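Below sits a lone chain in structure tokens, taken as the form predicted on its own.
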Amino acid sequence: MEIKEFKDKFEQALSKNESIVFFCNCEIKYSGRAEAFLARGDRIIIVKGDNTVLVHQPEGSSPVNYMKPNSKLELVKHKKHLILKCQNLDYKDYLDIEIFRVYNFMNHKLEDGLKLELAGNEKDMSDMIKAKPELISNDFKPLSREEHTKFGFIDVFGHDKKGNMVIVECKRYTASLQCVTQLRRYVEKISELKGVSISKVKGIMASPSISPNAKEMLEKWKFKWVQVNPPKRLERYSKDQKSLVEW
């Protein structure tokens, strides 16, 4: 693509807040969070409608450099080339992309106001436990989920057949020492709030795994760990899924 044609298309798309993707041979100079220089090479440049700029090399998932939203962009002529000057004064970031050759150019007005749906978080776990209390124990009866208190949210609150109050703390990853400390804090506060002996409030940590020191502390405080994996309703692959050969 001719440099002049690229300049015209880029400026038109930029004025319309369109998303832009172009493939080019360029050189990168950056000043801001650090000082960086990337010699001439083939890159993928993405400019989003909010003037976020991403510079990608042909391989890898992370940008080699980027500019945050609401950056000021200007395409200026430099000898026989162009320089895309990007600056974000709020963050004191400056990025110069010297463009020697443009291979391809695309632009389009994109609309997307939806938020990413995260499956398998603590809320999903507490929903699952409330619906299937046997995941914790056969005598556990949940009363509420995400119980709000002045000291935080209890994921699942209930009681057992012996009349003990039960607090279940859910973690979607490995439960750490900090998680156990948090559970202890909930147990102590509920004991104080309800005016019952701390021995009548049982703490249970529900997570896929637990660190050794966390498990040791859990047992010291006479709490319990139950292995519960978060629901994976969006998962496409399961290691337990049978192959055609196994069928």
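Can you now output the form predicted in complex with the DNA? The one shown was the form predicted on its own.
Chain alone follows, minus partners and molecules.
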């Protein structure tokens, strides 16, 4: 595509806050929270209506470069080609896309605004444990599923029949060393705030699995691991679609 035609189309679409995608050959410089350089190659450039910019290489999930929403965009001439200059003053981020060739260009006003409904996250997991405390132990009585309280971000808080406080930390994936130190931090904080001996505050890690080193550290701190899998409320979707077309 001719540079002139691209420039006209791009600027018109940009002014109307349309979504824009183009394939091009380009070189990229980034300066801001870090510094980056990407030599000439073919890439997919996405410019959204909120002035988000994404640069994707032809492989991989993550963008190789990007600019956050509300960036200022300007297409300027440089020698015989163009530079898409992007700046985000909030983050002090600057991105230059030097465009040598444009293969394809596409623009359209897109209407959405809907939000993804997601199930099977950590919150669902702690809800499940609060509702079915026997998943932890027959001894466990949950009192609250509190987040963002003065006691911290504890997933499930309760006590046992022996009068101990019990703190449950949920992880939807394999529990790591970091997860155990997080649990330890909560146990120490509760012990401090409530003025209770640390031996009276029990830490429980609830996760589908746990790494060997995490297990070792857990045992060193007299915490316990309980195997719990995250729930999947919307599993009917995958079942429905299996009945339509077999995977």
